[in-house]
Amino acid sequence: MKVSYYPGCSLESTGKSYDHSTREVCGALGVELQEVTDWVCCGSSAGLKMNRFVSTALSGVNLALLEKEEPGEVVAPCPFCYRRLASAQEEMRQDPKLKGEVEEVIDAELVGSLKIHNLVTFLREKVGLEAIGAKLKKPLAGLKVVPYYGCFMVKPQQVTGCGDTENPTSMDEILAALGAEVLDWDFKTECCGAGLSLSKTDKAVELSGRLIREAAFRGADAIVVACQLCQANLDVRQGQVGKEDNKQYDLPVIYFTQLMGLAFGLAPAALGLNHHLVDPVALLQKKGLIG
């Protein structure tokens, strides 16, 4: 199977571990990711806040890039740059003057058909639990985890097609496969705050605080997340949060693709499982999955 893949521009700087476990995950289950030759940013974050033309016109270089390349979809692990692509084609498709301008400026032409997934239902989607479970070599036996979606990549629906915007499930059935223990929570597609680290921080704190304790709460080892900005902000504040408590918080927030790659027998080293502020290894050689 072949896809065309949008890194963006996290990816390859501080979100670098989730792109090296991606590539690696993919690699074994015969998934070839061709990364999209010239690609630019998506137009996400402060781009959209400032100027939304811009930032369509951003996207819509992109997929003008994309819609040239033979597999005729595209998976993009950031939830951010998935909402972008996505919600930039349907905003041009609804809005055909809107299309015109975007075309002249980017000098191309889009057709506006490019199918556009996030990593985590293209992986329970189109490669299926059958083809996960076959490269199965180390399960998570005994591993207890809380799947967190974010706010991002399952919402709006109209944008994103997901089927239950408030319990999604695709990152659930995939870590169950991998035989870890998924724990129910009611947390799972709630804010993190990320998008207010530097803005409101007090809120990013008060935000992720509430699903840092809710984890703990619930029993969990590890936080499962398929965001890097999610990532860096619940790994970064529970200092802070437990400062509040007066109490230690020392709950890794592991992408699902470094659990994925350490069931598949991958190497820790090749899914960037050293580059965590809460250390996840010695949790994982406590349970036996890292040697």
Given for the second form:
Amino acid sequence: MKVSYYPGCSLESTGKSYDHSTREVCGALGVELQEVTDWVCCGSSAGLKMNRFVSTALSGVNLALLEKEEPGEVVAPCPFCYRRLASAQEEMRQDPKLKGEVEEVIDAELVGSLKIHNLVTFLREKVGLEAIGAKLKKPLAGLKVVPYYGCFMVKPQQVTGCGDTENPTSMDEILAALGAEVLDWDFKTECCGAGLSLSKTDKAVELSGRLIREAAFRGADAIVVACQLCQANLDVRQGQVGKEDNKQYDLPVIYFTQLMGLAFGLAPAALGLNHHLVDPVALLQKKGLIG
Amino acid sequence: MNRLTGAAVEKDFLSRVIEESGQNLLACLQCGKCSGGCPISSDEVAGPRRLIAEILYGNKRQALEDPTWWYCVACGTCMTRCPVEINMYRVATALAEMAEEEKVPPSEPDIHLFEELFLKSVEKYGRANELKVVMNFNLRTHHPFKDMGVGMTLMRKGAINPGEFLKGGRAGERVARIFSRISSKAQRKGTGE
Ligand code: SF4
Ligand code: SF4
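Same protein, different condition: the form predicted alone was shown, now please give the form predicted in complex with its partner chain.
Entire complex below, previous chain first.
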């Protein structure tokens, strides 16, 4: 199976291990990721907040590039890039005037019929649990995890098409298929503080803190994520949350693709498991998942 | 204290927000489900329901100075839960554009600064240079060493690469051209052309 791949800026930088583990896992599953040539930033939350037209035009550039490529569908691991791409295509479908203005500014014409997937849904639905299960070499037995979906992949459902925004289960199912013990918890789609991490750090600590405390209360060994911004907030702010509570939480925040790779028997270093602030390696060694 | 004066601009305001956000605020029931689930609502930040009330009353100044839309992280929770499917991050964008146009000083300068630096980076390089944005933000807010320990540890672990500070972007020129076309287009619009 071949699919276009839009990594987005963070996955070239702070989210490198998400990019690497995605490529490794897709390779193992026989999914050929064709990175779209010369892609540009989607404008992220800054573009979306400050200038709707800039934000739509930036996604327009990417949509035009993607439409020229042969797969006709694209997968984006970053939930914000995913949602922005899907939303821009839909906004322009509903508003031909906007579409015309974007086309003029980007010097390209848009068809508007691209299939746009986030990585979790793509692996769960298009690749499927059977194919994932068939690659299982080292079950994640004894590893207690809470799956954390965050917002952008799921909400608003008018954009994402997610069937259950309060209790999505696609990542749960993938993790369970890999043999992990998936714990129930209520904060699957609560906000981590997202883009306020730097400009309103207190808010990000407060919101990430709720998630970390709840994950610890449920007895999780680790929090599993599908977003580099969630990863960064929960990982980097964990120390501050611990300080407020006079304890050390020690809850590694791991990409679901990293756990998939591990269960497929791929080398931990190739998955970037040594890149996180709260070290998952010690935990995974203790569980006998890393030699 | 914000008092309505009955001036025409106050009446125009509501229809402009509705038009530019594409959200029919007149359908709002003021039920508060949005604010109940909104992650940034707090004692200091009133949240989406209250912001809509300000707009419905034509309280333009108050709405443009409301920290809610600055804080809004576009999580989409409000739209997901709203009985009439109002999307508040679209309203946030409409207010941000209006506030900029009318030169209303940002009620949340730090958030404003971060968004500006981020977009400048995109304009310059075509892709965001996250590390540079972080560094510039910390310098400009006079906290040059904020999160420094974290940064050093991540560098030691190889999670971030100091070489990235120097990185340019191939997509840069193309994107800069798009930004400049958009701004000249906006100017033409502003002068009534
Ligand atoms: S949830 Fe919808 S109807 Fe209720 S107050 Fe918020 S915007 Fe209005
Ligand atoms: S999209 Fe904005 S206003 Fe709506 S719930 Fe999220 S943060 Fe609050």
